[in-house]
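The chain below stands alone, shown as structure tokens; this is the form predicted alone.
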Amino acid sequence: MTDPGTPGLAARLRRTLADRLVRTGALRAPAWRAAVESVERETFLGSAVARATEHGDRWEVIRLAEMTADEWLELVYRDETWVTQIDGEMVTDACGVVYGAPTSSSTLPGLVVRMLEAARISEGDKVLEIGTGTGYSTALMCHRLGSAAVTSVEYDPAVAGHACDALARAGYTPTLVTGDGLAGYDKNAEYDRLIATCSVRYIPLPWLWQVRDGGTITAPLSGWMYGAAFAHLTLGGDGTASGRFLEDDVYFMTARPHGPPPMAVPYLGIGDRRSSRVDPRVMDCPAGLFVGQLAVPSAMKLGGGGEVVLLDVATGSQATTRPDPYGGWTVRQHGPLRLWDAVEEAVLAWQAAGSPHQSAYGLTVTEERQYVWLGEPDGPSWNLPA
């Protein structure tokens, strides 16, 4: 870059970003503020990023070479997510408009810091991060804890290579591993904190084995319907982990081994017919969607409003709902699993409890079973697909 930009601009923008995160409540600990003010996010974004267009599968590539240095820094320090990889191809290798689904990104700093705050990481902790991404969150932890205390695992080799180079340029030397983060990294165990910057359908058991008794696992939980909750679990001395979901609503890309399979084309309007006991529109809200997903964890969802399609990819079972012209909603179910029956039971239990946020639920993980419970561990519960 030949344009050096305005002297001191990046430092001023980092302070402005930190001020903004404090005002929104994302940033509370002074030590994390010091990290935000010190770590240069531009080092981790590289020379190009992508942003969404009005079409969901189209992305506009924005290049450093096509902007002034000041313009680029203004972009870098917005509290926004910038996509860095699409369908496995790094954005730096693309130009113009790119089609596909994002597979890696630099998450907005406000969400990154909220994750770090929620994990209750503090000086003296040894941390395992699942999902290095660009390396920005890794750098924030290195700044606060020291590089020797941080281990980070990235699944994608291209993303891992980019992060390794960026961390080296920034002067940080954590343990970086390219591999399946669901297996953790036992060579540096035991860890005080494990934090996942990708969503998982269930908690991988190796994570429990690698975190010390009394340590914590903080991870976004999601599924094939993309209903989400934010888990913060404490490891017990008996090898189990348990805790309530947090009040924060966080959304991260799904760990690739936990991603949904290709969806088959459903045959609409077939199967046994009856009236629905619940309004299908309940699944349009995040808490209702999460509840429905708990009931049918191997199902995928299409549509919305009063017209919902659920398809179980393992058995071919399906359920379709639509408004009844005489009032209410009609559901048709086909296949060995009665998907809507299960959704109704879960939704009715949730509504009986007052239709609470996901933080009213908790998660218990043992080697034999993982289950989400409502209210208390002995309340209504649903098994995760472990």
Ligand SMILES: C[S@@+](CC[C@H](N)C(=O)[O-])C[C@H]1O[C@@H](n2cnc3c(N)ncnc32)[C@H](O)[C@@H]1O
Given for the second form:
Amino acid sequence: MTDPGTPGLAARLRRTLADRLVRTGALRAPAWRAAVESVERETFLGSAVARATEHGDRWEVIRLAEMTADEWLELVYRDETWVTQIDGEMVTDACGVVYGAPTSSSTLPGLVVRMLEAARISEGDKVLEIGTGTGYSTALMCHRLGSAAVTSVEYDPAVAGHACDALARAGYTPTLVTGDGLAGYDKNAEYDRLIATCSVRYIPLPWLWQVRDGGTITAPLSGWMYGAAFAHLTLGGDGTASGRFLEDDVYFMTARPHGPPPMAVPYLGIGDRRSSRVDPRVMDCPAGLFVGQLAVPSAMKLGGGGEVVLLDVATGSQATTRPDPYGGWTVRQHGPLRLWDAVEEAVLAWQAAGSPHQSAYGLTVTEERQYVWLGEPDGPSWNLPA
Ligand SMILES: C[S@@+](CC[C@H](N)C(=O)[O-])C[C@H]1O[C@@H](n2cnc3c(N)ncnc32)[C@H](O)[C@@H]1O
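Write the structure block of the form predicted together with the named molecule for the protein whose form predicted alone appears above.
The complete assembly is shown below, putting the previous chain first.
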């Protein structure tokens, strides 16, 4: 016999979740609170989810069938990210422990709501969402704006299929598109707000073309070192977009075509040797990592602490730092790009500004160039790999 669970428990858990999100500061607008209290997250999670284990690449699958209905609801309404797809395989088709990298998830509600608040979405807005995922964030927007105002694009056909079923079951009818969201969706343009729930290395130009003048693009920016910043750009009347990064620390999985290529560069550990002008451990903190990544956007980073290895996928250039026995660090650089010279320059500019959070930086996007600036648009700047 199916376990019916405790009547009213889901609604109670939704209220508790909303209270918690208000307390943590994620949730401010009463209209988003009403959405959180109304949208049933269980509809979007399906019958199995996965959670991280202490081994980064192993995921424990948790199935509804293995617990009571009440236990499942308690899990659903935790403010946690639940992974729903790993290496392209839906978690509903798996059991036990699964190896791989998450490729889709239901982001923790606190972060979803913080993004919606940060994007300043409100009644009357027409929104394009990139990364439908389970459809939970899409449903929150449909609740507040009405389904006709919401368009959402999902890259993965299996994920898109599940979201489409779930949204229909929940009674929402947004425009759902299966395809590469980096191309946007011009049939419903122009949009007032574009919001991405996957991170990008640079802002795809179609997004600029499909958002109206004065509209906004809210997207997590990341790169191949996984340094992150949260962009909130306003479209100027001249075809450009610009804005300072937000103070929220958000991290989202990388948009599929923007992920790093396979690490095909052999690590040689050779090259010209000199003393480093900066402590390589600065890249252990989120802001320092973001700054280092700005300087060498096609490099990947291995190691940490004083022992950093940078490998540039485009040129095979590399840099290796080592602590010296009596203090300081030595760097060896090899190849056409002096990776550590570039990192040092960016880190020294950051340190001269007081080692601020990423929100001290901003991003300007034009048809020709995308650049991150420190302080003001005419301050020190670094080009994104657009
Ligand atoms: C963190 S999940 C989205 C969470 C979702 N909004 C929710 O509330 O459940 C990110 C999603 O972005 C999708 N994605 C990745 N790259 C994409 C792209 N280029 N275009 C559209 N969707 C993409 C992934 O397949 C994944 O489902």
